[in-house]
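Coming up is one lone chain in structure tokens, specifically the form predicted alone.
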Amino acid sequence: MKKFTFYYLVFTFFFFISSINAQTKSNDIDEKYRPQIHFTPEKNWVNDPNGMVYYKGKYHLFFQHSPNSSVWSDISWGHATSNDLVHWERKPIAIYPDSLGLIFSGSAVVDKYNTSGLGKNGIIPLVAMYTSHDMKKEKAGVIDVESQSIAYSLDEGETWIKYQSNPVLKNPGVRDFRDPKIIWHEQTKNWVASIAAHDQISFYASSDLKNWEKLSDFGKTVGSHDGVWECPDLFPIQYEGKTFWVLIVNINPGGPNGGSATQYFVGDFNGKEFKCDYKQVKWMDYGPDEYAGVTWSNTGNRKLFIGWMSNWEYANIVPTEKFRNAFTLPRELGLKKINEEYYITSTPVPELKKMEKKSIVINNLTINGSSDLTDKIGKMEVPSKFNLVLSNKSDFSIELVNTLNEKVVVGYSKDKNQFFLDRRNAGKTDFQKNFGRMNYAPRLSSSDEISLSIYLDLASIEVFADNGLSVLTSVLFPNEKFSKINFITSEKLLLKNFTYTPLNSIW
């Protein structure tokens, strides 16, 4: 009887919690505005990914995340991981606030010379360096309110070990002085961070990640400064055979379409210094909705990306209840020469395959006017892909309607030779008073055919133009599911392939 009662309470003990594990994904599914092909917590507030590295075959995103609340508040750094960058396991949270303050952005490496000495038994450690914000200090509006400070994994990376002589770099006399992304330049065998100090970046490096030396200052006199630089990104990056640099920098508020987004420049850098010859301000994404962007790091070649989905302008109060704010896809970063002036291309990675179900494909569809694509694919799900080629001839724009007749509109200008999206009617959008607008995006390329690949969840819309050379990224709250598709023209335009492919969930 003892024996039976045993193997009972094993047996209820799993089936509840496989319960707890199902009723978790069934809720990812069913709830209204969950993204259903990007990544969320489980619950509550969400904001920048940062720390990310790939090791041994695993992509650890980690992230701004309040625990215990909907809003900003307790900040840590949550957790998660991927095989394939498509499909995530939560973990528990990875570094909690502490006497030196909330746990804010940073970055992780792998230090496989065990340059920090924190290694044990031939075992490599990841090291992450955040920085320590101290609220006790910003209510008493003193200056150094924040430092860096490191953390370190002996067990590839699910558990992190805060190192006891922290912090490792002490504000400088700078208010805000944030978010280091750390790298190993291999040139003068350094470890180097970039940090943001109030409107520019300060470089320092280091030979163990424990001692810190600043090197420069980049940004004074170019960029857009009309909000805080925050979450830097520094790496080389390969086009036709040469090396080039890059310097990401997130700017809040001060985006081309309003509050946050992610500004970039491409350059040179010797180990002390980064230099670009242009003062032109170059952005990583033109919608309103995807902020404080990186890079994955120990990705070899390969530069992976993935920002915030959100705006700091209504982040705190956008219309969800359980979760609050979202990732983009994470994209495959690469450059391109256009008039002499080198940009950075962003594209969905190719694993996102793996979400696709079977594919409709139109070709040569010649449009005059305006037609109701519905009819030719069938019943439209969300979420799905559509990936148009078209001639730039005309003026055009792509509606994803609901029966309720709200939508959101994608296109194209001519004359203006811009793309624009536009969600003034899409659903919810009194919340706040400028969410309900028009946002627009330079087309760069000069091609005779212009390729659009659009990502459309429950409450978000991702638009790559031209391969990536212009990108809009959108949240949107519908009090119903898009479930028409519309393609109108302002004269007869031949619309060469049209592809729509439903997505499974990720979860």
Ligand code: FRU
Second form
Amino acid sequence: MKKFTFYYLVFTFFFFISSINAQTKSNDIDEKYRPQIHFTPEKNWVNDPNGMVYYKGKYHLFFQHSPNSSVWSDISWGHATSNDLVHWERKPIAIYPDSLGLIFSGSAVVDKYNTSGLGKNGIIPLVAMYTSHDMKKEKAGVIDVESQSIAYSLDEGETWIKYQSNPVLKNPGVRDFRDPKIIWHEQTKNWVASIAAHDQISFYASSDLKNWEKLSDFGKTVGSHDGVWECPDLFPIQYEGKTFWVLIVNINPGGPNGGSATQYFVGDFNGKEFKCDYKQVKWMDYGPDEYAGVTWSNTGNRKLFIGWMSNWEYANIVPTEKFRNAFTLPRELGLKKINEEYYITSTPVPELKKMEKKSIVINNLTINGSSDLTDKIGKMEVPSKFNLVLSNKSDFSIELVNTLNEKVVVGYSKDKNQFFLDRRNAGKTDFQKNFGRMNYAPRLSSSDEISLSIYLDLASIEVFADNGLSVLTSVLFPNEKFSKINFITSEKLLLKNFTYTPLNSIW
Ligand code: FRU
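Having looked at the form predicted alone, could you now put up the form predicted in complex with the named molecule?
Below, the chain from earlier opens the complete complex, with every other chain and molecule after it.
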């Protein structure tokens, strides 16, 4: 080949590739409500995160996805991977519907010892268990609509093969029987699946991921029962040198601020039964828009969690264009004891620091009344992060405002000892009657100092108070970007620290 032709071809090839890149980039950036620091597929509907597994340096995120529609319909498992939980690579659909039904939520594990026998030539299989949801049966009004199936991957999660003898776990006579989350239980050397069964969790055991035997049920008399239980997750977590077991149970409706939400129980699991000293319902996130959240498998003692950033009350009608709904920031879970009770803490994973541009730090600012903090930071960008440390001695609110005077307000009420998030005037709200409401979260920490970490994206806000003890996640649809930050207090208050950090887009 002539030298010129060779260079011409190389140039044309790179020009072609970079224009494709530029195209995807600009599509992602130009769309008004397209999240800049949260994963979304290029187009169409998403709900629950599924099958999250860490393998060979890659975090896999599968998710409920309608590949051909911007509303819930032809539910398949979409797929994305990341090396750092920050930047995501969009992948082809992993699992499509079949004669057994739609591919509902589930989990995936690394079958290191090939207990399933699905591994070949020394290749470790990844095994996913999901719910097959038969729409024909649903329409016929019969009970056994949902059963559990498996699929496996022999190429590190890239492609999935359905097991030929699906379903592996037939419906036991419960209409809502779904969302299996599998763990390896070391003491009993068994796989344990937690499955939502109407408004309880059923535990099943298996030595090979194909034959399952029922262990026990949990939850009849504890927790919130104002909706159907979905997407459970059972896992051990270390705290002060001891092992505790956490059972996450998503519930819809019945959340603390309406609609869908994530409750949890802290107790013990002996390989057969989950037990806990139940006093009151505990919520992982009090905001309206964290649902179906569960953890990654195969991450050792690190418990990494991600939720769907929406709510079944309005998920199908939120005013976005190409895509509909996103995921929360990935969060790291911990435990904290307060007044003899154990609570989960959830904080954004430290990997997210990669998105940070240069911070502006302001220390010891006394505020009496109202202060425009935009003056102090120069210019406010979206996406960005705001960290604040202040005393709990008075009411305060932080207003993020745009030039149309739309605002989202995050604050604290001393009398009620609770945080709030007000999106009543934060832009578009009229697509659903409950959307524009106030949201409250109790303050659990008893410390004299309140710390807040707030992540603002083009169409969402996530508030982590007291190192993740009280969390509020909310989507927002402002008609213009927020550009101003006001701090308002009812009496003189010392803002010990205010750190403003603009963030780079992950795309
Ligand atoms: C939770 C859920 C799951 C189900 C999936 C269907 O949001 O209802 O229980 O598997 O969504 O898409």
